[in-house]
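A single chain comes next, written as structure tokens; it is the form predicted alone.
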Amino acid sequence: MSGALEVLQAGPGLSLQDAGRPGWLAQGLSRGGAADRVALAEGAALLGQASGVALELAGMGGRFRATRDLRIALTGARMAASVDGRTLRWNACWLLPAGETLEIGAAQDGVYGYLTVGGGFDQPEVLGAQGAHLAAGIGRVLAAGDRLALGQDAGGATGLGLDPVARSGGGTLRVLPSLQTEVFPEDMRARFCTETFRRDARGNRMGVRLVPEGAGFGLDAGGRILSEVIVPGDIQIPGDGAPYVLLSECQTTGGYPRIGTVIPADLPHVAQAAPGAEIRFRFVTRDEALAAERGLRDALNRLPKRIAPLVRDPKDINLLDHDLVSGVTDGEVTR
């Protein structure tokens, strides 16, 4: 082992996750996963790595202290943080000296924040992954006194920042029709497109619930739909007509109605939407959403040369580390 980075203390739902387990569904376990895929990416850019697993940080970091010398990167939700007091900026990469304690607090815009470090976590893969699959009892919530092994870091600069993708504060959602899309009249699929909703506090991993302006979207033919198989992005309708939207940890069969199926390149801005931000819906053909997923993978392929040394903020410089003029450091001592 390398080193390790030692949880302190924890926010609830603090996990480790990577890209998740894609090819399980027959068996009955959904991909699972980073909840925000884009943030893993930025991370892995800023440290000028592979894309692997990564701390996720559900509304909640937590502190952290690593037996050796760390890059980290810090990605997703904005949250803010410190090492030993001084500030650090999100969407930015920075040196964890040995000893010293990263303080990460609330998310401040969005939902899940995200921790990478240098090298990735050294963790046993269970069925072809790293992460936790928490909904099927992969892995586990993470607690104070938990030690990650570290990988072997191959080096690289720190004090670098990127302007992140777009994703939080919810926004107009794409959708595709699903298979019971045409259940639902057509006076109500219109009023679904018209409408704002609202993401309500209820929501994890498996999805989030949206409250609708007025009433809701039930249908007296929920009842009789059969279950079948569903994935990330499914709207469901339960019976009290509020929609659910599916995230990477939900079930893989379901009997409510599906208005529809969110575009796997919008589920980052339902993961990303916090309590109370608007969400809107637009129907597209498989066309658009196909074009849209080539354009996020490109926005994603391109993120290393969107990479930047930082600009740091005057009132954050300690004048005095500095020779503002030659052989001057701090006005008494002349060297």
Contents of the next structure:
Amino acid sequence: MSGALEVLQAGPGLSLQDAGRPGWLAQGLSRGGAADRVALAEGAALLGQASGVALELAGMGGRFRATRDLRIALTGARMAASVDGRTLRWNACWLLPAGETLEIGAAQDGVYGYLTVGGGFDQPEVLGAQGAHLAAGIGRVLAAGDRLALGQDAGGATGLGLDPVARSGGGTLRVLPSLQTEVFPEDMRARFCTETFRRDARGNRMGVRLVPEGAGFGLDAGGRILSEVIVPGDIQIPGDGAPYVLLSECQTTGGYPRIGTVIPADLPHVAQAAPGAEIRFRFVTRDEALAAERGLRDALNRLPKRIAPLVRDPKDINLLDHDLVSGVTDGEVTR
Amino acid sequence: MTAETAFPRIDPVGLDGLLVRFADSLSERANRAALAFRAALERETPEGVEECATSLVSAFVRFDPLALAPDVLERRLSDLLGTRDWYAEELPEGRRRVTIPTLYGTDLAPQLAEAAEAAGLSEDAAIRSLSEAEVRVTTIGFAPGQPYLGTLPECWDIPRQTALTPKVPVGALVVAIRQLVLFSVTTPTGWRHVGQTHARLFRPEADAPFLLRPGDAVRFPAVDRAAFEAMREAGGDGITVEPFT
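Please give the other form, namely the form predicted together with its partner chain, since only the form predicted alone has been shown so far.
What follows is the entire complex, opening with the chain shown before.
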């Protein structure tokens, strides 16, 4: 008796996401997966389970109802959330009682929020993963009326919170040189590092467009570059001179010149940059990038240790009263 | 410019990738080198390497940078490069000949006339030229299962458009710079849409989700509108796949 999560109302970019499908690059299929993988890991840690599949809420949530009591975790871009009118704190896990309605609003910071459920979803795998790859036509955007079968939940506490791993939408992104960095004149590269860009309204899981304050960064030679492999984080400069930073659903090859590549540890900052957010770039050494990667992986490994019971907060009203699937009492706040 | 003396060369791509480039422009020998080098890597994958892929004239290696130091992997790739003349290698084994019926022109492929003019051909001559050409899958990339196909006769060395066509459908055959691309997804493109096929290059739910492989020989014989529509009504694509000998 695993039950289902019913989608009563859906924001425009609601999809199932997981760690993606590595290994199909040679067939032209990029890995895909959650735009903010840190949030995916945080949701799993809050529920005491391995990182798996979650609902990715792109800018806007929706309304949901479960056919059985369901543990849920809310992570990523902060969104207003409530169950039958009772407010839920973000970056925490809760009980969603069978038949009650979970309502999640618009993103208040960042772009992508995540709804993780106890036991995960039980959806068929396509090429080794449950998540949607919208650009490749694997899976699809979910809509009102969809019912998602739930996996078996081993059970665990709710009413727990965590301080999210430090990241913001935008900010200064660390960049490594890439295949065409040297093709850009030195003064243009220098200007690239002093410019403040704004995240354009144009953007999706494939990538986001950035608008420079001043002149563009186009190259006359840009049209003559042979198509080569593309990786998430690559900063492509198309003809109009406004950079595109590519995300998990990017194409696998491309011909526009790349001025650099955002390091993997900073990709969540790109994904969570809401339209208008400010972005700057700083070239770093490979050693610095490796240290950042090590730091991020350590932080993800430490997540389970950073989870603690929430104290009662009038804002949380009496959700904590039926939070105990298995005996956790009120304790210290984590922050 | 054939500065092939500077090749092969190895360059980093992001934190977790290395690219082995065999040339800076498309040539058959550099394409063969890239395919053969990747095949060798697949046979004997170094520890810490997570996947390999090819583009037109390069082979890409993705690895875990915390498990395998980039400079250690670079030395291993460099050693492998030194073992033989990759440009002299054969095309991959198990190639197939794939025949994909194509409707040229009409409202379904509206840029035939424009492309023919750029190639200096009449529309009929353009259809004949493209129908009779046998091209090869030089790489799969950009979108799932999507082939780059080359090389067409010299007259097809036509540039990409400066502006993008906002949308071409799945199965669209497009042309530029002596190459064809057959689209696996609906996409904007700077290439000219000269033919339409029923090909679905990527079927995620199928046992064999990808139709084409690098090295395959492909032909696009012309069919008329009635035959094309009949295929659609029958739910078929008319594609044949046979061993290439």
